[in-house]
Ligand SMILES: Cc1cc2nc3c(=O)[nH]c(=O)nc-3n(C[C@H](O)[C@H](O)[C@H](O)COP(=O)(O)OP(=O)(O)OC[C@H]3O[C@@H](n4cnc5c(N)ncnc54)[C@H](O)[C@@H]3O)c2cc1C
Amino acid sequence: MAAILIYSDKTKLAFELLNAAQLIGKNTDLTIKAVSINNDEQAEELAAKGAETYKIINPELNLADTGAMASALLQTAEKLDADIVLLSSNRRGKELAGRLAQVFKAGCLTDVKSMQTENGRIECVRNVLGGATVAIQEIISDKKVIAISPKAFPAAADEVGGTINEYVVNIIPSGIKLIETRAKAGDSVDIEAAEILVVVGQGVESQESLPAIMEIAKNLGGEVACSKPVATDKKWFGEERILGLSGKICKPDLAIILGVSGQVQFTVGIRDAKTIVSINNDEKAYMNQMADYVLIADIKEVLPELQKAIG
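If we take the form predicted in complex with this ligand, what would you give as the structure of this chain on its own?
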(Lines of atoms letter the chains of each structure in order from A and count residues from 1; the text may use other names and numbers.)
(Lines give C-alpha, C1' and ligand atoms only; values in the text may rest on other atoms or scores of the structure.)
Protein backbone atom coordinates (compact mmCIF):
# COMPACT_ATOMS: atom_id res chain seq x y z
CA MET A 1 0.00 0.00 0.00
CA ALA A 2 1.35 3.39 -0.96
CA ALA A 3 2.46 5.60 1.88
CA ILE A 4 3.11 9.14 3.04
CA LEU A 5 6.47 9.52 4.73
CA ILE A 6 7.09 12.26 7.27
CA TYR A 7 10.37 13.52 8.72
CA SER A 8 11.55 16.46 10.76
CA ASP A 9 14.59 16.81 13.01
CA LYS A 10 12.33 18.71 15.42
CA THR A 11 9.79 16.54 17.24
CA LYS A 12 7.27 19.34 17.58
CA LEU A 13 7.34 19.88 13.82
CA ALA A 14 7.15 16.14 13.18
CA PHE A 15 3.88 16.11 15.16
CA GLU A 16 2.53 18.83 12.88
CA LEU A 17 3.59 16.85 9.82
CA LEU A 18 1.80 13.82 11.23
CA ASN A 19 -1.37 15.88 11.46
CA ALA A 20 -0.91 17.13 7.88
CA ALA A 21 -0.32 13.57 6.69
CA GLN A 22 -3.53 12.45 8.41
CA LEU A 23 -5.38 15.16 6.49
CA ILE A 24 -3.89 14.05 3.17
CA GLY A 25 -4.49 10.40 3.95
CA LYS A 26 -8.11 10.87 4.97
CA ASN A 27 -10.51 8.92 2.75
CA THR A 28 -7.61 7.40 0.81
CA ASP A 29 -5.82 4.12 1.34
CA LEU A 30 -2.50 5.88 1.92
CA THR A 31 -0.73 4.77 5.08
CA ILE A 32 1.42 7.10 7.15
CA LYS A 33 4.99 6.28 8.12
CA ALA A 34 7.22 8.44 10.26
CA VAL A 35 11.01 8.47 10.15
CA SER A 36 13.16 9.42 13.09
CA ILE A 37 16.90 9.79 12.68
CA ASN A 38 19.37 9.43 15.57
CA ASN A 39 16.71 10.39 18.07
CA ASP A 40 15.37 7.57 20.29
CA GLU A 41 13.15 9.88 22.25
CA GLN A 42 11.53 11.25 19.11
CA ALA A 43 10.78 7.74 17.89
CA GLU A 44 9.02 6.98 21.20
CA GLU A 45 7.04 10.19 21.03
CA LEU A 46 5.96 9.62 17.44
CA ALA A 47 4.85 6.12 18.32
CA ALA A 48 2.83 7.59 21.20
CA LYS A 49 0.99 9.62 18.58
CA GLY A 50 0.01 6.38 16.92
CA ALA A 51 2.60 6.62 14.16
CA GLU A 52 4.18 3.66 12.44
CA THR A 53 7.69 4.84 13.16
CA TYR A 54 10.94 3.88 11.44
CA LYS A 55 13.90 4.57 13.65
CA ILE A 56 17.29 4.99 12.06
CA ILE A 57 20.14 5.04 14.56
CA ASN A 58 23.57 5.40 13.04
CA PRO A 59 26.16 7.86 14.33
CA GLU A 60 27.69 7.98 10.87
CA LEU A 61 24.56 9.66 9.55
CA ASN A 62 25.15 13.32 10.22
CA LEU A 63 22.10 15.60 10.22
CA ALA A 64 24.25 18.43 8.88
CA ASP A 65 25.17 16.38 5.81
CA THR A 66 22.20 17.20 3.62
CA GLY A 67 23.39 14.90 0.85
CA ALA A 68 23.59 11.90 3.19
CA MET A 69 20.24 12.77 4.75
CA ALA A 70 18.55 13.02 1.35
CA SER A 71 20.00 9.65 0.41
CA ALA A 72 18.78 8.08 3.67
CA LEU A 73 15.26 9.40 3.14
CA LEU A 74 15.27 8.38 -0.51
CA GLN A 75 16.13 4.80 0.43
CA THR A 76 13.44 4.81 3.09
CA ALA A 77 10.77 6.28 0.80
CA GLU A 78 11.53 3.75 -1.92
CA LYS A 79 11.60 0.80 0.45
CA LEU A 80 8.37 1.83 2.17
CA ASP A 81 6.65 2.65 -1.10
CA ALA A 82 6.06 6.29 -0.25
CA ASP A 83 5.35 8.68 -3.12
CA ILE A 84 4.71 11.64 -0.85
CA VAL A 85 7.30 12.93 1.62
CA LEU A 86 6.42 15.67 4.08
CA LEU A 87 9.25 17.67 5.64
CA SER A 88 9.22 20.68 7.91
CA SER A 89 10.02 24.04 6.32
CA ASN A 90 12.47 25.09 8.97
CA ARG A 91 15.93 25.82 7.58
CA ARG A 92 17.22 22.26 7.84
CA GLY A 93 14.02 20.87 6.35
CA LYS A 94 13.92 23.34 3.51
CA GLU A 95 17.51 22.62 2.57
CA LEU A 96 16.78 18.91 2.64
CA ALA A 97 13.57 19.30 0.59
CA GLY A 98 15.37 20.50 -2.55
CA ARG A 99 18.04 17.83 -2.35
CA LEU A 100 15.61 15.01 -1.69
CA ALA A 101 13.26 16.22 -4.43
CA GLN A 102 16.10 16.12 -6.94
CA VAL A 103 17.22 12.56 -6.16
CA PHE A 104 13.61 11.39 -5.72
CA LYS A 105 12.67 12.93 -9.11
CA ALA A 106 9.91 14.78 -7.33
CA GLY A 107 8.20 18.11 -7.71
CA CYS A 108 8.57 20.10 -4.54
CA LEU A 109 6.88 22.98 -2.76
CA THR A 110 8.35 24.61 0.33
CA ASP A 111 6.96 27.07 2.91
CA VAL A 112 3.52 25.56 2.48
CA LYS A 113 1.21 27.31 4.92
CA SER A 114 -1.98 25.37 4.36
CA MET A 115 -3.40 22.60 2.22
CA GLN A 116 -6.70 21.54 0.80
CA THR A 117 -6.97 17.91 -0.04
CA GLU A 118 -9.55 16.05 -1.99
CA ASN A 119 -9.48 12.57 -3.53
CA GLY A 120 -5.76 12.32 -3.02
CA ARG A 121 -5.13 15.70 -4.69
CA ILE A 122 -3.16 18.09 -2.56
CA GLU A 123 -3.53 21.80 -3.18
CA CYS A 124 -0.80 23.69 -1.39
CA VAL A 125 -1.01 27.32 -0.37
CA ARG A 126 2.16 29.43 -0.26
CA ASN A 127 3.30 33.02 -0.55
CA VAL A 128 4.89 34.20 -3.77
CA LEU A 129 6.15 37.50 -5.16
CA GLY A 130 7.69 38.32 -1.82
CA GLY A 131 4.34 37.76 -0.12
CA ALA A 132 2.38 40.16 -2.35
CA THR A 133 0.30 37.24 -3.55
CA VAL A 134 -0.74 33.84 -2.26
CA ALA A 135 -0.63 30.99 -4.74
CA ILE A 136 -2.47 27.71 -4.71
CA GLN A 137 -0.22 25.12 -6.33
CA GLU A 138 -0.31 21.43 -6.93
CA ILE A 139 2.56 19.02 -7.50
CA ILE A 140 1.64 17.01 -10.58
CA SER A 141 4.61 14.66 -10.72
CA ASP A 142 4.10 11.17 -9.26
CA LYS A 143 6.59 11.79 -6.48
CA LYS A 144 6.04 14.76 -4.23
CA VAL A 145 8.09 16.50 -1.57
CA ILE A 146 6.21 19.06 0.48
CA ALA A 147 7.90 21.20 3.13
CA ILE A 148 5.35 22.57 5.56
CA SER A 149 5.83 25.79 7.50
CA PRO A 150 6.12 25.44 11.27
CA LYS A 151 2.75 26.00 12.96
CA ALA A 152 0.76 25.62 9.75
CA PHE A 153 -0.88 22.58 11.31
CA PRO A 154 -1.59 21.74 14.95
CA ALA A 155 0.23 18.79 16.48
CA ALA A 156 -1.37 15.39 15.90
CA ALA A 157 -3.32 14.02 18.85
CA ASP A 158 -2.13 11.07 20.91
CA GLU A 159 -3.32 7.80 19.53
CA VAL A 160 -2.85 4.13 20.26
CA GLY A 161 -1.43 1.61 17.84
CA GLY A 162 1.92 3.25 17.19
CA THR A 163 4.94 1.07 16.48
CA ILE A 164 8.71 1.47 16.38
CA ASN A 165 10.66 -0.40 13.74
CA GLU A 166 14.42 -0.26 13.77
CA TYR A 167 15.57 0.60 10.32
CA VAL A 168 18.88 0.47 8.51
CA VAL A 169 20.00 2.52 5.54
CA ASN A 170 23.27 2.82 3.64
CA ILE A 171 25.11 5.95 4.62
CA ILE A 172 26.43 7.84 1.63
CA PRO A 173 28.34 10.84 3.00
CA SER A 174 28.68 13.87 0.73
CA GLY A 175 31.81 15.18 2.41
CA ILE A 176 30.44 17.59 5.01
CA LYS A 177 32.10 17.61 8.41
CA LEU A 178 30.39 19.15 11.42
CA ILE A 179 33.13 20.93 13.33
CA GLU A 180 31.13 22.69 15.97
CA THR A 181 27.57 23.47 17.08
CA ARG A 182 27.01 26.65 19.02
CA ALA A 183 23.81 27.53 20.79
CA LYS A 184 22.64 30.82 19.35
CA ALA A 185 23.98 33.81 21.15
CA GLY A 186 21.27 35.98 22.61
CA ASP A 187 17.86 34.63 23.35
CA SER A 188 16.09 31.53 22.21
CA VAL A 189 12.75 33.28 22.16
CA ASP A 190 9.95 31.60 20.23
CA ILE A 191 7.84 34.41 18.83
CA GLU A 192 5.77 31.92 16.88
CA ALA A 193 4.47 30.46 20.12
CA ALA A 194 3.43 33.81 21.58
CA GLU A 195 -0.25 34.64 21.72
CA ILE A 196 0.51 38.33 21.99
CA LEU A 197 3.30 40.10 20.11
CA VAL A 198 4.50 43.64 20.63
CA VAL A 199 6.36 44.52 17.46
CA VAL A 200 9.18 47.06 17.27
CA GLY A 201 9.61 48.87 13.94
CA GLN A 202 11.96 51.63 12.91
CA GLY A 203 9.40 54.12 14.21
CA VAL A 204 10.67 53.23 17.67
CA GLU A 205 13.39 55.80 17.40
CA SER A 206 15.45 55.18 20.51
CA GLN A 207 16.97 52.01 21.88
CA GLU A 208 16.17 53.42 25.31
CA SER A 209 12.50 52.63 24.66
CA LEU A 210 13.20 48.92 24.53
CA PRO A 211 13.10 48.11 28.27
CA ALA A 212 9.63 49.66 28.50
CA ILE A 213 8.47 47.69 25.47
CA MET A 214 9.91 44.45 26.86
CA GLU A 215 8.11 45.10 30.14
CA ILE A 216 4.81 45.75 28.39
CA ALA A 217 5.12 42.55 26.38
CA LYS A 218 6.01 40.58 29.48
CA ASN A 219 3.09 41.91 31.48
CA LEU A 220 0.73 41.07 28.65
CA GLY A 221 2.10 37.53 28.68
CA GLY A 222 3.55 38.06 25.22
CA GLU A 223 6.86 38.50 23.43
CA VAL A 224 8.63 41.24 21.56
CA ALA A 225 9.15 40.83 17.82
CA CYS A 226 10.58 43.30 15.32
CA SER A 227 10.80 44.34 11.69
CA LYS A 228 13.89 43.24 9.83
CA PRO A 229 15.91 46.49 9.82
CA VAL A 230 15.55 46.72 13.60
CA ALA A 231 17.48 43.46 13.86
CA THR A 232 19.78 43.49 10.84
CA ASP A 233 20.63 47.23 10.56
CA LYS A 234 20.17 48.50 14.10
CA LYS A 235 21.12 45.20 15.74
CA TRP A 236 18.74 45.87 18.62
CA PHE A 237 17.54 42.27 18.54
CA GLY A 238 18.68 38.94 17.16
CA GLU A 239 17.22 37.67 13.92
CA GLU A 240 15.00 35.16 15.76
CA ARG A 241 12.63 38.05 16.50
CA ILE A 242 12.18 39.17 12.88
CA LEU A 243 8.67 38.96 11.48
CA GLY A 244 8.15 38.57 7.77
CA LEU A 245 9.22 36.86 4.62
CA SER A 246 12.80 36.30 5.72
CA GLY A 247 11.81 36.00 9.36
CA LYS A 248 8.94 34.25 11.08
CA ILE A 249 5.33 33.98 10.03
CA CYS A 250 3.24 34.38 13.17
CA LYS A 251 -0.43 34.10 13.95
CA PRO A 252 -0.84 35.61 17.41
CA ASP A 253 -4.21 36.53 18.83
CA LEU A 254 -3.04 40.10 19.19
CA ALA A 255 -0.21 42.05 17.55
CA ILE A 256 0.57 45.54 18.77
CA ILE A 257 2.71 47.08 16.07
CA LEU A 258 4.84 50.07 16.96
CA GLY A 259 6.17 52.19 14.10
CA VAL A 260 6.18 49.78 11.18
CA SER A 261 5.45 51.11 7.68
CA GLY A 262 3.92 47.83 6.49
CA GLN A 263 5.93 46.75 3.45
CA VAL A 264 4.63 43.49 2.11
CA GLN A 265 7.75 41.56 3.17
CA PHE A 266 6.87 42.51 6.74
CA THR A 267 3.09 42.17 6.67
CA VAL A 268 3.27 38.65 5.31
CA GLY A 269 4.65 37.70 8.72
CA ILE A 270 1.73 39.07 10.70
CA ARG A 271 -1.27 39.30 8.41
CA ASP A 272 -2.75 36.10 9.84
CA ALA A 273 -2.91 37.58 13.34
CA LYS A 274 -6.44 37.66 14.75
CA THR A 275 -6.30 41.28 15.83
CA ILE A 276 -3.78 43.88 14.71
CA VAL A 277 -3.14 47.24 16.37
CA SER A 278 -0.94 49.76 14.56
CA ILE A 279 0.55 52.73 16.36
CA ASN A 280 2.17 55.06 13.86
CA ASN A 281 2.59 58.82 13.49
CA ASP A 282 1.87 58.65 9.78
CA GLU A 283 -1.82 58.15 9.14
CA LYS A 284 -1.01 57.08 5.59
CA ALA A 285 1.28 54.24 6.69
CA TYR A 286 0.28 51.11 4.84
CA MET A 287 0.39 49.21 8.13
CA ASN A 288 -2.73 51.07 9.24
CA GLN A 289 -4.76 49.61 6.38
CA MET A 290 -3.76 46.20 7.64
CA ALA A 291 -4.85 46.93 11.20
CA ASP A 292 -8.06 46.55 13.13
CA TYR A 293 -7.25 49.39 15.49
CA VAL A 294 -5.12 52.36 14.57
CA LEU A 295 -3.67 54.95 16.89
CA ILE A 296 -2.06 57.90 15.10
CA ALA A 297 0.53 58.98 17.62
CA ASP A 298 4.19 59.44 18.30
CA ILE A 299 5.59 56.32 19.98
CA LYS A 300 7.79 58.45 22.25
CA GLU A 301 4.70 60.11 23.65
CA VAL A 302 2.37 57.15 24.08
CA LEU A 303 4.89 54.64 25.32
CA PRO A 304 5.07 55.98 28.91
CA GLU A 305 1.28 55.90 29.06
CA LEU A 306 1.14 52.36 27.77
CA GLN A 307 3.82 51.30 30.22
CA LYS A 308 1.94 52.89 33.07
CA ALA A 309 -1.30 51.16 32.15
CA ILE A 310 0.22 47.74 31.56
CA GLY A 311 3.47 47.97 33.51
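Alongside the form predicted in complex with this ligand that was just displayed, please also present the structure of the form predicted alone.
The next block holds one chain only.
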Protein backbone atom coordinates (compact mmCIF):
# COMPACT_ATOMS: atom_id res chain seq x y z
CA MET A 1 0.00 0.00 0.00
CA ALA A 2 1.27 3.49 -0.84
CA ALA A 3 2.64 5.45 2.09
CA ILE A 4 3.63 8.82 3.51
CA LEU A 5 7.16 8.87 4.92
CA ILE A 6 8.19 11.35 7.63
CA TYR A 7 11.66 12.27 8.87
CA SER A 8 13.29 14.91 11.05
CA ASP A 9 16.45 14.66 13.13
CA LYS A 10 14.60 16.73 15.77
CA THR A 11 12.17 14.49 17.65
CA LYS A 12 9.81 17.35 18.53
CA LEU A 13 9.54 18.28 14.86
CA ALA A 14 9.05 14.64 13.89
CA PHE A 15 5.99 14.57 16.18
CA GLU A 16 4.60 17.59 14.30
CA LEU A 17 5.24 15.89 10.96
CA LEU A 18 3.40 12.83 12.21
CA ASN A 19 0.35 15.00 12.92
CA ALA A 20 0.59 16.55 9.44
CA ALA A 21 0.83 13.09 7.87
CA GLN A 22 -2.27 12.03 9.80
CA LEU A 23 -4.15 14.98 8.29
CA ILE A 24 -3.23 13.82 4.79
CA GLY A 25 -3.93 10.19 5.63
CA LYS A 26 -7.47 10.89 6.84
CA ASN A 27 -8.68 11.59 3.31
CA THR A 28 -6.55 9.04 1.46
CA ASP A 29 -5.63 5.36 1.60
CA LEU A 30 -2.02 6.20 2.42
CA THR A 31 -0.34 4.60 5.42
CA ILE A 32 2.11 6.57 7.58
CA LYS A 33 5.67 5.45 8.18
CA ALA A 34 8.43 7.20 10.12
CA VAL A 35 12.21 7.01 9.84
CA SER A 36 14.72 7.39 12.65
CA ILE A 37 18.42 7.64 11.78
CA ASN A 38 21.06 6.78 14.38
CA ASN A 39 18.66 7.66 17.20
CA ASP A 40 17.29 4.75 19.27
CA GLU A 41 15.46 7.05 21.66
CA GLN A 42 13.66 8.83 18.83
CA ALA A 43 12.55 5.51 17.34
CA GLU A 44 11.01 4.49 20.66
CA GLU A 45 9.25 7.84 21.07
CA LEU A 46 7.81 7.71 17.55
CA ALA A 47 6.53 4.19 18.19
CA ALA A 48 4.89 5.50 21.38
CA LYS A 49 2.96 7.90 19.12
CA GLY A 50 1.61 4.91 17.21
CA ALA A 51 3.97 5.27 14.26
CA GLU A 52 5.26 2.39 12.16
CA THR A 53 8.91 3.33 12.62
CA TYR A 54 11.91 2.22 10.61
CA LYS A 55 15.17 2.54 12.52
CA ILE A 56 18.36 3.01 10.54
CA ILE A 57 21.60 2.55 12.49
CA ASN A 58 24.75 3.16 10.48
CA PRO A 59 27.80 4.94 11.95
CA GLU A 60 28.89 5.96 8.45
CA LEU A 61 25.71 7.99 7.95
CA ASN A 62 26.38 11.53 9.16
CA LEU A 63 23.50 13.99 9.52
CA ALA A 64 25.68 16.81 8.20
CA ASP A 65 26.20 14.97 4.88
CA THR A 66 22.86 15.81 3.25
CA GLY A 67 23.83 13.99 0.06
CA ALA A 68 24.19 10.70 1.92
CA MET A 69 21.07 11.45 3.95
CA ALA A 70 19.08 12.03 0.77
CA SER A 71 20.32 8.71 -0.57
CA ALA A 72 19.25 6.93 2.63
CA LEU A 73 15.77 8.47 2.53
CA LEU A 74 15.44 7.70 -1.19
CA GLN A 75 16.16 4.02 -0.56
CA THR A 76 13.70 3.97 2.33
CA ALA A 77 10.93 5.72 0.39
CA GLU A 78 11.31 3.35 -2.55
CA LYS A 79 11.39 0.26 -0.32
CA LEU A 80 8.28 1.37 1.59
CA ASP A 81 6.40 2.54 -1.54
CA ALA A 82 6.19 6.12 -0.25
CA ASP A 83 5.40 8.75 -2.88
CA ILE A 84 5.11 11.57 -0.29
CA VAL A 85 7.95 12.52 2.04
CA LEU A 86 7.42 15.08 4.82
CA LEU A 87 10.48 16.84 6.28
CA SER A 88 10.88 19.70 8.74
CA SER A 89 11.56 23.09 7.19
CA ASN A 90 14.41 24.08 9.48
CA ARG A 91 17.83 24.94 8.09
CA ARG A 92 19.02 21.37 7.65
CA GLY A 93 15.62 20.10 6.56
CA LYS A 94 15.31 22.61 3.73
CA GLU A 95 18.66 21.61 2.25
CA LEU A 96 17.73 17.94 2.60
CA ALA A 97 14.36 18.57 0.91
CA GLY A 98 16.02 19.95 -2.21
CA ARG A 99 18.59 17.17 -2.42
CA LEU A 100 15.99 14.46 -1.85
CA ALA A 101 13.59 15.93 -4.42
CA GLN A 102 16.36 15.86 -7.04
CA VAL A 103 17.25 12.18 -6.60
CA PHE A 104 13.61 11.20 -5.94
CA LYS A 105 12.51 13.02 -9.11
CA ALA A 106 9.84 14.75 -7.07
CA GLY A 107 8.24 18.16 -6.84
CA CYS A 108 9.22 20.10 -3.74
CA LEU A 109 7.78 22.82 -1.50
CA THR A 110 9.43 24.22 1.63
CA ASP A 111 8.29 26.53 4.44
CA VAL A 112 4.75 25.14 4.32
CA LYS A 113 2.72 26.68 7.15
CA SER A 114 -0.51 24.72 6.74
CA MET A 115 -2.12 22.15 4.48
CA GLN A 116 -5.54 21.03 3.38
CA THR A 117 -6.56 17.99 1.36
CA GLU A 118 -9.35 17.77 -1.17
CA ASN A 119 -10.10 14.93 -3.60
CA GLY A 120 -6.65 13.49 -3.04
CA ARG A 121 -4.93 16.83 -3.68
CA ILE A 122 -2.61 18.36 -1.08
CA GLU A 123 -2.88 22.16 -1.03
CA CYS A 124 0.02 23.83 0.77
CA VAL A 125 -0.09 27.33 2.25
CA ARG A 126 3.21 29.21 2.26
CA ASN A 127 4.67 32.71 2.15
CA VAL A 128 5.64 34.04 -1.29
CA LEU A 129 7.06 37.23 -2.81
CA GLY A 130 9.47 37.74 0.06
CA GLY A 131 6.71 37.26 2.61
CA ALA A 132 4.53 40.00 1.14
CA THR A 133 1.65 37.61 0.59
CA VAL A 134 0.47 34.05 1.16
CA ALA A 135 -0.21 31.55 -1.63
CA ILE A 136 -1.90 28.16 -1.84
CA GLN A 137 0.27 25.87 -3.94
CA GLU A 138 0.13 22.23 -5.01
CA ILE A 139 2.74 19.77 -6.23
CA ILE A 140 1.31 18.18 -9.36
CA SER A 141 3.93 15.44 -9.82
CA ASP A 142 3.20 11.98 -8.43
CA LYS A 143 6.15 12.12 -6.05
CA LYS A 144 6.21 14.93 -3.52
CA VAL A 145 8.67 16.29 -0.96
CA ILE A 146 7.08 18.76 1.46
CA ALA A 147 9.07 20.58 4.17
CA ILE A 148 6.80 21.90 6.93
CA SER A 149 7.63 24.89 9.12
CA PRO A 150 8.23 24.23 12.81
CA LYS A 151 5.08 24.67 14.93
CA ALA A 152 2.82 24.66 11.88
CA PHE A 153 1.14 21.61 13.41
CA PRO A 154 0.84 20.51 17.03
CA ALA A 155 2.62 17.35 18.09
CA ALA A 156 0.78 14.10 17.46
CA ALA A 157 -0.88 12.49 20.47
CA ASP A 158 0.26 9.17 21.94
CA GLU A 159 -1.37 6.14 20.33
CA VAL A 160 -1.06 2.39 20.71
CA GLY A 161 0.01 0.12 17.90
CA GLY A 162 3.40 1.63 17.05
CA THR A 163 6.20 -0.63 15.89
CA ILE A 164 9.97 -0.45 15.41
CA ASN A 165 11.55 -2.15 12.43
CA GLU A 166 15.29 -2.19 11.76
CA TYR A 167 16.23 -1.14 8.26
CA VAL A 168 19.55 -1.25 6.40
CA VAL A 169 20.61 1.21 3.70
CA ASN A 170 23.63 1.26 1.42
CA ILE A 171 25.61 4.43 1.98
CA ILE A 172 26.89 5.91 -1.25
CA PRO A 173 29.84 8.27 -0.64
CA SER A 174 28.88 11.79 -1.66
CA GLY A 175 32.43 13.01 -2.22
CA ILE A 176 32.33 15.09 0.95
CA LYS A 177 34.59 14.04 3.80
CA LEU A 178 33.75 15.29 7.28
CA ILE A 179 36.97 16.29 9.04
CA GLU A 180 35.54 17.60 12.31
CA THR A 181 32.57 19.37 13.82
CA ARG A 182 32.65 22.41 16.08
CA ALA A 183 29.89 24.03 18.09
CA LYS A 184 28.82 27.30 16.52
CA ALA A 185 29.85 30.31 18.56
CA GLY A 186 27.02 32.40 19.90
CA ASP A 187 23.67 31.77 21.54
CA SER A 188 22.20 28.30 21.82
CA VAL A 189 18.68 29.69 22.23
CA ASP A 190 15.80 28.16 20.27
CA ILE A 191 13.40 31.05 19.68
CA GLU A 192 11.14 28.83 17.54
CA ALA A 193 10.26 26.81 20.64
CA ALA A 194 9.52 29.84 22.83
CA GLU A 195 5.91 30.52 23.80
CA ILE A 196 6.75 34.14 24.65
CA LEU A 197 9.17 36.42 22.76
CA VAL A 198 10.41 39.89 23.64
CA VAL A 199 11.74 41.30 20.37
CA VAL A 200 14.37 44.03 20.12
CA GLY A 201 14.28 46.36 17.13
CA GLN A 202 16.36 49.36 16.10
CA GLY A 203 14.04 51.59 18.11
CA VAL A 204 15.86 50.31 21.18
CA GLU A 205 18.54 52.96 20.94
CA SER A 206 20.98 51.94 23.65
CA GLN A 207 22.63 48.66 24.52
CA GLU A 208 22.20 49.70 28.15
CA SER A 209 18.52 48.75 27.80
CA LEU A 210 19.33 45.10 27.10
CA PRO A 211 19.69 43.87 30.72
CA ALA A 212 16.20 45.15 31.50
CA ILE A 213 14.81 43.50 28.37
CA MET A 214 16.51 40.21 29.22
CA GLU A 215 15.09 40.37 32.73
CA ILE A 216 11.57 41.01 31.43
CA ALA A 217 11.81 38.03 29.06
CA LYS A 218 13.13 35.80 31.84
CA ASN A 219 10.37 36.80 34.27
CA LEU A 220 7.77 36.07 31.60
CA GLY A 221 9.30 32.67 30.96
CA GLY A 222 10.20 33.68 27.41
CA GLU A 223 13.19 34.44 25.19
CA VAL A 224 14.65 37.53 23.57
CA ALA A 225 14.64 37.77 19.77
CA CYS A 226 15.60 40.63 17.45
CA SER A 227 15.32 42.11 14.00
CA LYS A 228 18.17 41.42 11.58
CA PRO A 229 20.01 44.78 11.86
CA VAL A 230 20.21 44.44 15.65
CA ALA A 231 22.22 41.23 15.18
CA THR A 232 24.14 41.88 11.97
CA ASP A 233 24.79 45.64 12.19
CA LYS A 234 24.74 46.46 15.89
CA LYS A 235 26.09 43.01 16.88
CA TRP A 236 24.01 43.00 20.06
CA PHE A 237 22.86 39.41 19.61
CA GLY A 238 23.83 36.29 17.70
CA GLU A 239 22.09 35.37 14.45
CA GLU A 240 20.19 32.58 16.26
CA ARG A 241 17.85 35.28 17.60
CA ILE A 242 16.91 36.89 14.25
CA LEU A 243 13.23 36.89 13.34
CA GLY A 244 12.05 37.06 9.73
CA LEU A 245 13.03 35.82 6.30
CA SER A 246 16.72 35.95 7.17
CA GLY A 247 16.15 34.15 10.47
CA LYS A 248 13.35 32.19 12.13
CA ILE A 249 9.63 31.99 11.51
CA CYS A 250 8.01 31.85 14.97
CA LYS A 251 4.48 31.34 16.32
CA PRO A 252 4.61 32.30 20.01
CA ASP A 253 1.57 32.79 22.19
CA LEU A 254 2.77 36.32 22.97
CA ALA A 255 5.20 38.62 21.15
CA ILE A 256 6.21 41.95 22.72
CA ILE A 257 7.78 44.01 19.93
CA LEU A 258 10.08 46.83 21.02
CA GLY A 259 10.89 49.48 18.46
CA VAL A 260 10.36 47.56 15.21
CA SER A 261 9.08 49.48 12.18
CA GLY A 262 7.51 46.41 10.61
CA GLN A 263 9.18 45.78 7.25
CA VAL A 264 7.72 42.71 5.53
CA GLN A 265 11.01 40.84 5.80
CA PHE A 266 10.57 41.00 9.58
CA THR A 267 6.81 40.64 9.97
CA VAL A 268 6.71 37.34 8.07
CA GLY A 269 8.61 35.88 11.02
CA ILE A 270 6.11 36.89 13.71
CA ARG A 271 2.73 37.57 12.13
CA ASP A 272 1.35 34.18 13.19
CA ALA A 273 1.83 34.94 16.88
CA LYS A 274 -1.41 34.58 18.84
CA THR A 275 -1.04 38.00 20.49
CA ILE A 276 1.23 40.85 19.37
CA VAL A 277 2.03 43.90 21.50
CA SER A 278 3.88 46.73 19.76
CA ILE A 279 5.70 49.39 21.77
CA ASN A 280 6.99 52.17 19.56
CA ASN A 281 7.41 55.94 19.63
CA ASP A 282 6.34 56.13 15.97
CA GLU A 283 2.56 55.95 15.76
CA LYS A 284 2.78 55.39 11.98
CA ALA A 285 4.99 52.30 12.21
CA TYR A 286 3.47 49.44 10.19
CA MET A 287 4.14 47.08 13.09
CA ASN A 288 1.37 48.88 14.98
CA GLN A 289 -1.17 47.94 12.31
CA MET A 290 -0.39 44.25 12.80
CA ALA A 291 -0.47 44.39 16.59
CA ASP A 292 -3.36 43.43 18.85
CA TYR A 293 -2.22 46.04 21.39
CA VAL A 294 -0.20 49.19 20.76
CA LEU A 295 1.60 51.55 23.15
CA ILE A 296 3.01 54.75 21.65
CA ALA A 297 5.79 55.66 24.05
CA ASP A 298 9.52 56.04 24.56
CA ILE A 299 10.90 52.55 25.17
CA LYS A 300 13.45 53.82 27.73
CA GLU A 301 10.56 55.10 29.84
CA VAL A 302 8.43 52.00 29.39
CA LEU A 303 11.06 49.41 30.40
CA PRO A 304 11.22 50.33 34.12
CA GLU A 305 7.42 50.21 34.32
CA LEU A 306 7.38 46.80 32.64
CA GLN A 307 9.99 45.51 35.07
CA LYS A 308 7.86 46.66 38.01
CA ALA A 309 4.66 45.20 36.58
CA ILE A 310 6.17 41.83 35.70
CA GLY A 311 8.20 41.54 38.88
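Numbering follows the first chain given and starts at 1. Superpose the two forms; the largest set of C-alphas matching within 1.5 Å is the rigid core. Quick caveat, the model's predicted, so the values are computed rather than measured.
Asker: Once you overlay the rigid core, does the Cα of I24 travel 2 Å or further between the two forms?
Answerer: Comparing the forms between the two forms, which are aligned on their rigid core, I24 does not shift its C-alpha by 2 Å or more.
Asker: Provide the displacement, in Å, of the CA of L303 between the two forms, taking the core as the superposition reference.
Answerer: Rounded to one decimal, the shift is 2.4 Å.
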